[in-house]
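Next comes just one chain, in structure tokens: the form predicted on its own.
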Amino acid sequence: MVIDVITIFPEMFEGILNNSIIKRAIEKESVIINVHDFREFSLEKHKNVDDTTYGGGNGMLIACQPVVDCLKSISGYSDAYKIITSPCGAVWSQEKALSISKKEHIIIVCGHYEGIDDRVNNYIDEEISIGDYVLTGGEIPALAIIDSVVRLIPNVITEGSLIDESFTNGLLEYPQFTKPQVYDGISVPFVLTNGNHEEIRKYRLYESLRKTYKNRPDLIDKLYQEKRIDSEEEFFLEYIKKGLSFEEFDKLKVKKPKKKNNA
């Protein structure tokens, strides 16, 4: 995959692109990331890229000329999938990250200040927001998009690590623990230490559902709307809605009722 970024603050990308998983992905040539400073394309004497807005108003607006000229200078520009970061865009999600990760070439234009001349959108495929709030620039959203996309590219990280992640199956991820078994009087749940893989599976599903129901009930509603809740999950949710943790549920020793045979 090739990712090109258009910004007036290229230095903001140096730390992230030269560390951790993204750095390793670049070294393995799983991804090529190019950062372009669109200020270099300004035709103004002092390389200004913004100006006052027609119709009046506060603040300065990024002009379309340097952005579009920078965009068109990128090799493969016409065929690339072009994104602009904007609070007006569709909200970024894991589902969207997975979709974008399958593209061969994306270009991300970083919005800034009061915005960018709307005519830039004539050269863009999609506006993207990372949440319902406003930032001073689009560099942080661009970095969030890059990070979430790169880790989904095949062979960047172990495939098994992606399976149970939050949002991958529509739920938040279950709690996880490491050594020591007891810290500051707080113990790792016994079910995770007894080696019973079926009980561990149940614990993880139950606690994943419980965390999602508590923190993001909208995700549970979405699963129901999309008919992606199975009978075991519905059974667990019955007790989760009563406020029971997995340990409390497990002590009840209740069994999932078998389906009735209508024959």
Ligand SMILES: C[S@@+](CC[C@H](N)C(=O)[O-])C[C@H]1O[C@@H](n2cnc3c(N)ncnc32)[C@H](O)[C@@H]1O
Given for the second form:
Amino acid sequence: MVIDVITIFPEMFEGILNNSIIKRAIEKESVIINVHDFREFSLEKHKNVDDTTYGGGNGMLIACQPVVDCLKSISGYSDAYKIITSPCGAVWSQEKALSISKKEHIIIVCGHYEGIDDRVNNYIDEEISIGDYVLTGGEIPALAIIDSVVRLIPNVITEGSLIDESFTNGLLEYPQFTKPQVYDGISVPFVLTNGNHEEIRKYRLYESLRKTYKNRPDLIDKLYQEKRIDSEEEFFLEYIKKGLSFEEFDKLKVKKPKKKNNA
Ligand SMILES: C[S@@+](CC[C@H](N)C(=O)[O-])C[C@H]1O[C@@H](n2cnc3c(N)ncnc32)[C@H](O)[C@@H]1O
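Output the structure of the form predicted together with the ligand; the preceding block shows the form predicted on its own.
Whole complex next, starting from this chain.
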């Protein structure tokens, strides 16, 4: 996959792109990432890229010319999937990251100041927001998009690590623990230490549902709407809605449904 980014702050990308999984993906040639400074394309005498807004208002807006000229200079521009970062865009999600990770070439445009002249959207496929808040520039959103996409490119990380990750099956991930077994008097749930794989699976499903119900009830609603809740999950949710942790639920010794996907 090739990712081109256009920005007036290319140096903001150095730290993230040169570390951890993205660095390894670049070294393995799973991804090529090019960062372009669109200020270099400005036709203004002092390489200005912004100007006042028509109709009045505070702040400066980036003009189309340097952005579009930079976009068009990128090899493969016409066929690439072009994204602009904007608080007004469709909200980024794991689903979108997965779909974008299958593309061969994407270009991401980073705005700054008050944003970019709206006519730039004539050269773009999709406006993307990374959430309902306003950042100073599109560099952090572009890095969030790149990071979430690159880790989904085949062979960038061990596929097994992706299976239970938050959002993959529509739920948040279950709580995880490492050594020591007791930290500051707080023990790892006993069920995770006794090697009973079926009980561990049940604990993880129950606690994944419980965390999602508590922090993101909208995701549970979505699963119901899409008829993606099976009878085991429905059964667990009954007890989760009563406020019971897996340990408390387990003590009730109620007969649990045998397996998943038996709806
Ligand atoms: C200060 S913001 C412009 C905000 C704009 N005036 C508005 O009210 O919608 C400058 C740039 O930061 C980026 N940006 C800020 N918040 C963002 C978000 N939530 N998602 C994606 N990009 C964002 C965009 O590239 C935007 O052009």
